[in-house]
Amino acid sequence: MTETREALRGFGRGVRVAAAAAFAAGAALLAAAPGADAAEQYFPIPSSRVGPFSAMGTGYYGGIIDYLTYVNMTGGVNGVQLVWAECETEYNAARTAECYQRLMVGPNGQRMVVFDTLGTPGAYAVINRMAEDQVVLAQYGYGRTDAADGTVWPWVFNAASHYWDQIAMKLAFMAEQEGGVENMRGKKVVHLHIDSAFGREPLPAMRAIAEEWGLNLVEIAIPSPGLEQQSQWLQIRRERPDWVTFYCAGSGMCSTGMTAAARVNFPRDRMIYVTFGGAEEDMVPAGDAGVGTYVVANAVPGRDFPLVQEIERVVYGAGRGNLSNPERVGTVYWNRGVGAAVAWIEALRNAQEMFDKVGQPVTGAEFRDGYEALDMNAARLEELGVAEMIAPYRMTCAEHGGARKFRMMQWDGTQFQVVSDWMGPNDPDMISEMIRESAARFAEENGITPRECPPDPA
């Protein structure tokens, strides 16, 4: 991806083109036209193609739609064709809730079986609807963390892990750079974050680890959309932290963080960006100020993965690609969208087999069971063509936490260099116990009786 910087310079223009296309086609079925008698499965697309967070939305949902199109063009899911409709959320929680209602029933009359808000505020806005409506909330690396406890949240999943594991992984990486956990005592870490549910989500785990390790944790919030950060970076200059974790969202906020850090002479190789604030579209606008910035990845960028190459050949080769700028194929947000859609289709395939409905659409309850049966082991990822692009994971009745591992990347000014293997929290059992305790409190406060799960045979 050596041409990433040049290819993305025209990103703003591409977003405007994509947004116009979305409004023109958003209410229509965008799937390959199936035969009149073909079975169909409907999926909703609550996209975010306009506004300050459009880089995420166009890339992520572009990856989802491109994979759904690829599946259709290669025979569907045991012959079942995929259809979908879009609704623009602008990455706004209230609009996300509206889109949830609008997308509940597709143009073909089917009810949706899964919903992916691409954002923690949106996930919180609809999460309590899932069980009643029998819809899977597929939090692909975002959202409410204690939903990883499937006994309390049977309809919510974190396929690409969650923010508590992610912040714990970042602290583990810092400890590695400092020569061990014992050397973290007395270190100062700033958690700089957008002032939203997304930005605050990692704080419970971060506070617990800071107390255990003897860290000095400083929490600094930035009002959305985060383009004004001068006072926050002046505070960081006064605090003189050893590390900064940045939970930003949107290329404007994220690139501003790097240029602001340069102005106060804070080293970028002591900044670690969140997955949803660390993509090529976030780095390129910062220019040289972004060089050295660390970014956590739950989907590794690149165009060499077999599935990515197949989508380029089959979908873009036929002029059917969703991205207005095909050079964005293989970038962080697009690859992450492909990873999310792969889970949907594997869950659909599982459900068809589990309920003797091969070649037929499935219900929400059947899809949920198929999602809970996901076993994305290394061999299966290899078969799908995404080995090493995403970490292996599996779901069970009780465990909805997904992979629980990430890779660290570093921006070299042109592209990302992967600088770590897949790694997770230093103490995953501690995070798991926090999740169980948090979910149990929620269940007690809301009169929920956690379901009994059989022992995991693995």
The other form holds:
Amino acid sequence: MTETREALRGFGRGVRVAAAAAFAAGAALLAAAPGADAAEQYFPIPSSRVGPFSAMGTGYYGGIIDYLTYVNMTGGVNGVQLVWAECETEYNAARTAECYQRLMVGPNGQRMVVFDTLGTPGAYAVINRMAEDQVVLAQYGYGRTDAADGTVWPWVFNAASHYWDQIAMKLAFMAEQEGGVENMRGKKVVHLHIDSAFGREPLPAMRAIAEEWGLNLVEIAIPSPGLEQQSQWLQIRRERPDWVTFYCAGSGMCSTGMTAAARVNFPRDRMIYVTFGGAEEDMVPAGDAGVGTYVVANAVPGRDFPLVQEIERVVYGAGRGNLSNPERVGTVYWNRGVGAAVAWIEALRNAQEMFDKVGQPVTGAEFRDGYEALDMNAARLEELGVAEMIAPYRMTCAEHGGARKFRMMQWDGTQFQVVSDWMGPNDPDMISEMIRESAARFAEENGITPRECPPDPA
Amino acid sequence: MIDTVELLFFLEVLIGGLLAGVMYSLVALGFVLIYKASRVFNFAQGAMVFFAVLSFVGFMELGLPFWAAFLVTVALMILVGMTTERLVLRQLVNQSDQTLLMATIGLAFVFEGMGQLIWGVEVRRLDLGIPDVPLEWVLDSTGMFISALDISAGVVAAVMVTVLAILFSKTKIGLGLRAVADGHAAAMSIGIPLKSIWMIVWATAGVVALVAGMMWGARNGVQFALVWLALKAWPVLIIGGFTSVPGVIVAGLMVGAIEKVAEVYIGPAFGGGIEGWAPYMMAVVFLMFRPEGLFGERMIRRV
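Starting from the form predicted on its own, produce the coordinates for the form predicted in complex with the partner chain.
Below: every chain and molecule of the assembly, starting with the one above.
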């Protein structure tokens, strides 16, 4: 008995010694860990790798991580190595907000400088935190549209355009196909959408354009997850629209749209899919039913772009690629992720130069200024190896709307064929005015004083 | 005078709804099997549908022909059922229903995770050779759009229900199963092999899940969203009764028809998208007036 007690006491002592040693080792590790001064820059990855949106999450964040790895393997950003941490959101707004908190401070003790939710519901969940936390919300082609007004939303950017420009571009494309805006009067367009913030986001712009052009706009909602769309498509058949725009989410809903259209003989080349529902993973499950479907792209898929080939050579060649299936390099979501990461790194490079911190990490405020100074002109895109993959764009103090241009693609059953040049809204000023009004209304309702922006010299 | 075009459209919505309902019933059948045997509401049924059909296309990708892949997956689902019984249910004999329910929630995560871990997260196409396009002759003669895949699903459901009905009413397994459903301890005391019964039922539910998954996967692609099919099956179960095989078929037809008709004719007044919750409203009404469902067993308990 005494022996047992003694042994237990000894064990307790052992545990205490081990704990103390572990604590000391941990403290030493922490001290040795690169702090804010070390030549590292931390980026958060709120990925969605499992669940119904996994195709989108693995592709997009895979593209981001592959580009960060590529930068690291080719010398970093002026010597600054990039580090990142992942948190799984499953494309769920509540979990995105949780990941936002968890990822705030990285494994190296640095605070994050940018956040990319890859989803409008997630963006809405965190958007009001940005100014206070000094984090850039990089909505790469999604999210709250009126945040493109930099006077009200200094911390939010839409480098790859937003949903109002996108829907306006789709209507412009339809007008082109119909032989001009004047031929659009009386035409019927159905906006079929998931019943969520994302699905409804383009509606203000769409309604305004419909009114101006004399379009007959019909709005039809699909409840999530949208594996059954029969009643919606029967309604569409009854309406006999000239065009359908589809804002779907997740490949379940998106691929079902095409098979359901086939079931009522609605021509697929009269359907235009949204950027976040139109990727190879969304098209493949529909099989032949998908052939002819139009999809809008803010980053063109393909493996011929020099940067894509470089990443394949350097990163995948060394077996350090993030995609478990390397065949997905060059797909829609992956290329889009690369486009998003290119903007991050350019912003970081800008910030280092602007604040005399070349070779050093930057703060959130510095990164924001660097992002706002992005000037991705054709020459710079060429240097980066992404010319024609993404549209040229430039940020200013007031204009955070990015490129405002897209390309139309068509699914041929195995891959996308690009069928238009970079196209924007028919009347970009009208969309800009709507954004200004919406942002001003938000500012007034929330007691925000819009900042003064100097006139754009360009 | 009734507008013929409108009438035909209504008929089309109704028939489409009935056929969609059959597809819901296919998923709901798996729930009924397990509930009958163990009074457990199997939260993992949706995940089993996903896991089964994902494995099926996975085997086909490995080079197995259709029938071989089907048989291997049936074997796999039987194995999964047996393993579930051995590792989970056997440990929980005579535990409360809630404990078993919680165990199935855990199982759902295991199936979802395991499926994605083994076969990857990519969305796959499944071609059963049955086109999901309108039947020409129906279109020509009536102007209605009725899909060949829907008709096939109806036939498959009819065959499965017949087989299951025979299994439950004409075999010893069925008798044993009903005894087990009334009480674990009582059934064991009279020599009914509870463990084998559970094993058989879980394996059968796995095969039912595979068939349901194949029909849905052929239409929507094999992907994670199939897990959510359970959401469509729940109101069917409440309305049909948790213990009745014919009940889920009738309830499936009702749910399908009512949700489609509601969406098309009432939906626009609510801004659309009501078919997600309309069946649940219906289920709530049933819970108020007929909690055991259309064909469920009325529970009488001594207190």
